[in-house]
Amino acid sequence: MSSTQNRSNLVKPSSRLKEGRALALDVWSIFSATNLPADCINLGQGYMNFAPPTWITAAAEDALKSVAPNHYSHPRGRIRLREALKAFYSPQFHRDLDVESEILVTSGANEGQYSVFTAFLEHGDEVIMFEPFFDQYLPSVTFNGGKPVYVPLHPPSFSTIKPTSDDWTIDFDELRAAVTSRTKIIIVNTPHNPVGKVFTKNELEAIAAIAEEFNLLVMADEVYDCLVFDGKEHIRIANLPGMWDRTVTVGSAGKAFAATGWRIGWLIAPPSIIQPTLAASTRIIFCTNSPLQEAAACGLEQAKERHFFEIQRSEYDARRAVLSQTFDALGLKYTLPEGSYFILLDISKVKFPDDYPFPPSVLGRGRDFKACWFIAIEIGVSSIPVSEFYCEEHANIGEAYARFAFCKDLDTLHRAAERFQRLREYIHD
């Protein structure tokens, strides 16, 4: 073949990549450690800088030393993990879960969600998601032919002195208006990333009523169910009257056991949802990492006797306090999260020079991108700009906030708190 032949007509990537923002430079790449100063403290990405408990990692080591866990697992998941999920979650769902038809182990919560979309979406079907939304929802929906429909959570009013995540509210008239004849699924993320909102029973009942009226499937993304603070109650929408039949609940060993790289998740739902999703998941990944399923099973089996989740919640409460007290001392508003491990800081008062040398990747984006970059470079603490979790129409809501993760050890958070003191000179009314 001649080297001078025209190559401009080579096969182009699918349009679904553009629709799902997959080709755009994403926020994780912009604010990755490779683009920031070497000593910048990473409070941006939501992964831990500490190891899972040794009694769980020991189970992974034991699995690697035996034969069966080094080979394919059943596409439904290893039976030990499914039995552990049944024992752990049956009391929470007030039913005797069936390990063969109501539990599916997935390669992380994200693959489980993707498989649900593959199993249920026809081209042009609409999926309602509350904003700000976990950014993986968008490509997972569009790659499967779905159309995202956005309903914003409304942030606290300016007059709210000490806002909490509960002050982010749903306009149910807006939600109802978003439903059309093509609506198929509504995603309910509680506790919520990045707001930290723990949806109330009244809110979930109102969502459930709409799902019942319009025959919608509900994806209940509950991966932070083990991290709820201040006496708030995590309510499962699947437990509300009539909702078990139309709800798939998503869980995550990565969030539960500080093991985000393990990619072990699970779905709990009736057979009418699990069976089609299993068919999709089997063709997408066939099966999930075998030895780490054994480790996740060990975690669930021993969590109760070790009071693991109670202790972990207390530890995260202390981590949350380090950042909240730091922001209080600076006189900056923030949303105190009642769940998950993120704090949204109101960065409207953080001022930076108009001629600051921002990189091209930040220019042309929301003000929050500039503020987060400025804080990362000048203060030495990285975060994530929240407008990334909105559609273009509503991005202005997110521009007021930066998301800081407190799933880090206390030493790291205290060092970040010390650095934040330098932010004072850039705060102006």
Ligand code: GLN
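Everything quoted here is computed from the prediction, not taken from an experiment. Rigid core (definition): largest C-alpha set, two forms, superposition within 1.5 Å. Numbering follows the first chain given and starts at 1. Compared with the form predicted in complex with ligand GLN:
After superposition on the rigid core, displacement of the C-alpha of A24 between these two forms stays below 2 Å.
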Second form
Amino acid sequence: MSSTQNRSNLVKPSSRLKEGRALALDVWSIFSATNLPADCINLGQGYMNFAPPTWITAAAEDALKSVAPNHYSHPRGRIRLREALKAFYSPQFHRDLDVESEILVTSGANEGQYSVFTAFLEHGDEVIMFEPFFDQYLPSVTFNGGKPVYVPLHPPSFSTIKPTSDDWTIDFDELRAAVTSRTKIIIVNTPHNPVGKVFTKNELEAIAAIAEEFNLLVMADEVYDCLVFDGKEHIRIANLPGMWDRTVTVGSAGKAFAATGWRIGWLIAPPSIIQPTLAASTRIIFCTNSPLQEAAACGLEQAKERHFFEIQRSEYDARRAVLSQTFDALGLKYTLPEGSYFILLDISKVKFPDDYPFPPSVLGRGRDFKACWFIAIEIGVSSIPVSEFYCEEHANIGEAYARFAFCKDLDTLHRAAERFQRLREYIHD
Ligand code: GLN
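The form predicted in complex with ligand GLN, contrasted with the form predicted on its own above:
Everything in the complex follows now, all chains and molecules, and the chain you saw is the first one.
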């Protein structure tokens, strides 16, 4: 080899990285707190600015001080956590869940979903997802040879004065038209990120009928199941007639216990889905981190007697109110979410100079990327541009929205509310 050879790019990365937008800088990195001024209030990436409850972190500390939980767990997950999941979820699924064959602990919800795709997708199989979709679905599908197929949730019409997430609707003819002989999986995310939509029984029944007719596997991403407001009922598609046999339900300790960095998730499904997924997961990660499984188990074991989820829900309700009242006072339209901890603000009326010094990561992206950057710098509150959750063809729908996360303490949200007052000067019809 000659000494003048350029050694900076000797071995080519796999072409699969080009698919699923894995080579493009992801939105979380662009709008990461480290790229923004230190005093910018972070309502962007959805993680809490508070710790999990101390009675849960104490269980993590105990686990770290003992022997077994510092070592490999069974690939299915630690038995204490599987027992806790069984006790917590069996009544919700109206069945006696089997810890050996119907529950799988995963390294966060993401890895669980990835393993389902590995287990079930043949090259060229199609996966239907509703837009806007959680961005991670896309590479998880394409890395496993799948082809994403998009069906839009239609945004509220202009004439809707006070839209809620229920005003984002599915056109079932469009959904039906999206199904082909290669369709294998449909992802149903309820409560929905980023819209906050809690799918109704009618909607889920219509999806279930299509899944039954075309023999689809349903991936029910229900990681925000503990955050449903306004008395709305969270309905599990797995509980609809016949649907248990074809549905895998995805859960997350990160969302449930304010521990998004723990990467503890779980899948609940019949053995016909769990067994192949376990086979994939065992060879991808072997097992999930052990001590934090003990802590998640403790959370589930004690949640009922502590009324943990009821209290947490009312805390989130108050957090949601701070942002919704702020946007109301500013006269800006937003989607009131019935679930999850995200609120979509319509930013069409927020005007900013075209020649504003945007960084290269934002230039060339949709108007929402620029608006979110401008709001982060000038107002001091960060958010996530919603076009990232759409395929290129439909990105213009998402460009009208910025997503603000309200999984932050009240004090922080009140400070954000004060800063939002400065947005007035940039609002123009
Ligand atoms: N689920 C979180 C969100 O939507 C974080 C996702 C991520 O960082 N990959 O904000």
